[in-house]
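First, one chain by itself in structure tokens, the form predicted alone.
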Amino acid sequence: MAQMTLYDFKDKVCFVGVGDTNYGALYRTKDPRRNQYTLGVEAFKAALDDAGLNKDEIDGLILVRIPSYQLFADMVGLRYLRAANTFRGEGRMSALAVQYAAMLICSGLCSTVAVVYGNDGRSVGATYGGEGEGSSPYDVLYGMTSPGAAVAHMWRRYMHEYGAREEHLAAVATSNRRHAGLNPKAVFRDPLTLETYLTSRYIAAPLRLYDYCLINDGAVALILTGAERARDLRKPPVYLTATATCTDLTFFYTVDDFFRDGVRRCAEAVFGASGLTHKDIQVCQIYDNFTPTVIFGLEGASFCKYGEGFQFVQNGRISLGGELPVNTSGGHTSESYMQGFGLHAENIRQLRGEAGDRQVPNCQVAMYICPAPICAAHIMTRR
């Protein structure tokens, strides 16, 4: 395959505002009046305040999972926009929405773009599986109606090929939980022990309860603008230094390379475009709809060799204070499943030095990785 050629985003686009909801508080209640729109409005207003902007300075709007940009724009008083669009509610879309915002800014079509994600999954009883929507009919015949079942098969195959055991995944789940214990907005903050992990029930063997993301209500808003304007706003700018995607599309969610080859292409592209190396990465957020994807992502991005990821995550290496802190807000299994957007928010706060008790010291370079049918990687930096 030809080498990926990237547009040079370096020093051109910045994250200048971030807002989100209190996931733990939302998890404790269900409210029929709560919906994707009202949650998104809350996050949008928080992001505007964070950036020190007023709504009339927003000229681009990208929604994710929120169905109607017309209704949302009317709710927040955005009328004369230069761009508006809505993305599907899939975790792989978080990186694409950020890229779309960056392209609008770099092209000159927009100056300041809000990306808003809203999810009322807990209140409406979403399951993200069982219906078979989007699944191959051949998978559905055998009960394979969810991404969780597909990833369970991939992890089973990985175990067979490399000698990993079920308990190796506990290192990912327990690390996420340790980080969530330092995050006042996280849903699950109580310690998770190896014993508790191993005695939890299977959802789709060999994946257990704590290997799964948690469905919740919540919202995240990100505001992006050009670098020159960003320097005059309220908070220190966070640069989108490099970004890349690579599809790994089949008719099935299960793939025999564990999404690693797609991630590898993305990682090679962003390291090449940024001029940075693996040693420069101080914190990494990896899209973890299920815990095996953290291992797949680390291997794909070449933080370790193929087949060595299950060993790489052991002994605190991916926890705060370790060699490569991963999912420092608690990730999708302990903070909340905001389909990649909470992970973007965490990188921004780490780079600003706003992560509180979970702060990586003097954090200047962060990475985001998504192992999925649309693989993605960002490198984000502070100057």
Contents of the next structure:
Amino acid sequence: MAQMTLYDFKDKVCFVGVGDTNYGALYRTKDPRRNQYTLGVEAFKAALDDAGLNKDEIDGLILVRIPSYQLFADMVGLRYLRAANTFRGEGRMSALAVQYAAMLICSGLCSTVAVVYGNDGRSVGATYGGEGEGSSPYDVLYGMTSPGAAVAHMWRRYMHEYGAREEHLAAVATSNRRHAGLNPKAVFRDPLTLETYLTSRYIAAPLRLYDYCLINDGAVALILTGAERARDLRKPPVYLTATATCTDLTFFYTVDDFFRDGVRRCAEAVFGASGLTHKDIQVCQIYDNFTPTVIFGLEGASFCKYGEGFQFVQNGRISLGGELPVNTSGGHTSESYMQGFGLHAENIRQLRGEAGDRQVPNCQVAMYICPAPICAAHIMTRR
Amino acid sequence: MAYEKPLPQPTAIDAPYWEYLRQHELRLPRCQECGHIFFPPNKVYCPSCLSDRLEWVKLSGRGKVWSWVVFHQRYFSSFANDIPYVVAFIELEEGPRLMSTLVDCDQGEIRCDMPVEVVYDDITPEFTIPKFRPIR
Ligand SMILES: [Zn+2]
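How about the form predicted in complex with the partner chain, since we already have the form predicted alone?
Below: every chain and molecule of the assembly, starting with the one above.
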């Protein structure tokens, strides 16, 4: 059998259903019954409805962050599946879970796969740092913890290497917030001014409060199926036109190339496989657990040269109406921290023309980029 | 006053690292096959060539600040009184990088690539941890 390449994979799999939760409403309320599972079921139900599918048409179930696929399968009454598994609750896993779903479908192991992510971080008081949070025993001796501080190290180094200043990051945070103002489901929708940004407190300097992702409750479910089946479903199919991964696995989350080389390899692969170019990308979601990763991602994917990203993001270029709208739902710092899944949902909605006030006109080509220890990129399209 | 911050958790693999530190020596494993020196010392095979012929080599103790951050958020109750405190990512002369902190140094004078040297902080009778200070 001939070896399958990335090119054979092209356009064989589509996103046909997307469901999520009202992040803003969840942020302002508490419910003792709310947890990763109940949130996940809510999103799953919404995604089925969106796709016009019956739950029994799902034959593959991939969970992310929700610890037990068995408990979840029981909750949604899916006993006989052809694939089920759980991925860790890490942001880098969103693209991987989508790739896994696509592989299940391409191989014929599954026909229609639901990828379900749930996060009850606000309800349970998640901190993403500190004792018992998986920090290295060598690092905690000095009080070093959290991915945010690891990215702060990279941003400090970046500023040193290229002459960027702290205020250059404000462009990313304020652009995200401007987009969230157009997103009724976003957690934080009030305008964020440069002054407010610059007077906000540091978490791990040089990063400030507004450079950090939210800690909130919510869930996202994505349903994928083969392209032929997709054409018969309720909504216009969104094609997973190309996707690629490149790891950058070292002991530290702080790496000296700021994940750009990994992103570059992914971007070269998806542009090569799709035959599309940078000019074709109408909207781009970049995994922004912390704002510097937007700059690292843009440089890695060659939207600009290494060292120019901090200038590239200025003057509205990455805002709606700009040359390359980035994180049009408000991203992880203003819409919701769904560890990449909200960004996937946003690309699907943009491509379907369902993004409401934040719609990119006639959106046909979207990109997802994740600069992280597992870098990834997708190009997603509609016809 | 009792030391309340996290303590080293020696394992069967990295115990010599801590024991050398207690003697005020910074040593890391070096591969006798390919010469690779690495941190952390949590490995029994060289990550470069997978040889198990490792030796504990004494380092110069010199390096530079690759980057640094200042914690304002309280993640550990035992560091609460130190806020805002510095964590520096040190690149040792021999190549490996490790997280540490800086002493004898105002926050305002810290720069990336600033040359530093190790100092040994005897945090308890059992444990010494490496910190760094500017080379003036
Ligand atoms: Zn070796």
